[in-house]
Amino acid sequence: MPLLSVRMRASLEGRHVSGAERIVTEGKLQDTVLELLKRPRRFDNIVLTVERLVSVDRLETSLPVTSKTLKSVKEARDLALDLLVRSGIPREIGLKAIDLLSKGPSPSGGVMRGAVVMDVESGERLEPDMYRGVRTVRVDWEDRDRVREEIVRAGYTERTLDALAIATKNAYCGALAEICWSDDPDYVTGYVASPQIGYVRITPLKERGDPIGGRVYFIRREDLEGFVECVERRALIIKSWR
């Protein structure tokens, strides 16, 4: 059966403020945009592209998924830092990439749309355009209620669902392991992911009120034209999480 990516992009005065994607059948394909149309609360303008999918890789199963609360901040990026290490990224490396997340990935200091790549020996960027950086696209759940539902009941959040996606989906890429945390001011929990560890949510991994956020991916220096392909062009459905 034919599907269709559908993915929307909402920004308010210049700055990304909402972003959503589907994989979908042409059945619900309008059903999907009214509700992706829903999603953004402020915003002076919406991109949204539905493409139809050549092709679709299909994983069965997530990253495995755990949670962990610590007492502040400074315990938990030592938590993440440690997690780093373990997944196989130089203690040095990952210092360079919270502290790099702690002040604003972009280039002027701020936010920026996709993720930090960063290569695991130097700790050199690689993404080609540091403006944009590199955006995980093109990834969905095979039965997205269900599964949501599933995670839901399992105290996890809804955000879970579409984090973990792209989680799973950049250890399917080559990524050796990525950080995360929302540049939403009142969202103060992210995540560190990895083949070695899964995806381990981390609460608080910064202030609440702090506006800066974003993703670091690390992979390979020779990995990079083949990791940036997988995680931007193929598409990926995947059936369960665990």
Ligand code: AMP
The other form holds:
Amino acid sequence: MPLLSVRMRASLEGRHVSGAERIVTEGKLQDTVLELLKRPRRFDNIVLTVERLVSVDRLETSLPVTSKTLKSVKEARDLALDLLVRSGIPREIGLKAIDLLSKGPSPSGGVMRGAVVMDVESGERLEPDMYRGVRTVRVDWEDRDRVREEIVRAGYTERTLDALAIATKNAYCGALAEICWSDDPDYVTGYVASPQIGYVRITPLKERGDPIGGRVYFIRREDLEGFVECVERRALIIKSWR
Ligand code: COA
Ligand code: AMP
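I would like to compare: after the form predicted alone, may I see the structure of the form predicted in complex with the ligand?
Once more the chain from above appears, this time first in line as the rest of the complex follows.
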């Protein structure tokens, strides 16, 4: 059955404030557009993109999810570093990524519009534009409503639904590991993900009120072109989560 990528982004006073995407059949297009249009609470511009997908990859299951709550940001970041090391990332490179996210990964010290791509051997940043970064798009769940219900019943949030899809696609595209925490000042849970450790939610990866966050994807330098093409262009549907 032909599938469509439906993407919404909203801005307020020139600043990106909301983004969401779905991959759906044509029969679900109208409901999906209405649902996405309701998401931004405040905006002065909404852009909706509907695109017919020529080919879609399918994946049986997501990375497996676990959750850890620590007493302090320091302990949480120490755990994040250990998990990166267990994923094969050299300790000093993992530390460099955590340091970058805590200071603000854009060259101006603020947040980026996408993810840092880091060479696992040298720690060098490989993304062509250090203000933009690389964005993982064209990924969704086969039956989003069912997976959302299951994930919420397991005690997680809709954010986990979307972030798990992104992290699973990154691993599928060849990311060796990933670390993320949000730039939302009220959301202090982040994660480390890799094929070795799965998707590990970690609270609190930053202090409440801190507006800085971001993502770092670790890859091998020689994989850069194929990796970016895969995360940004290839479409992926994930069937179930675990
Ligand atoms: N952050 C900041 N700016 C963004 C953005 C984001 N996530 N996504 C889009 N923009 C803005 C940028 O200015 C961008 O220009 P750039 O390419 O020079 O950076 C412009 O919009 C056009 O972006 P484009 O890539 O063409 O957008 P798109 O129509 O393909 O939509 C989204 C991409 C919005 C669907 C995607 O970025 C997104 O937000 N996906 C959902 C992620 C999610 O679920 N997150 C929550 C859990 S982690
Ligand atoms: P969020 O978890 O949505 O707060 O996003 C945290 C950070 O991840 C943002 O500041 C961006 O730098 C980056 N980001 C947001 N969306 C994407 C995406 N689709 N792919 C890669 N990086 C993203």
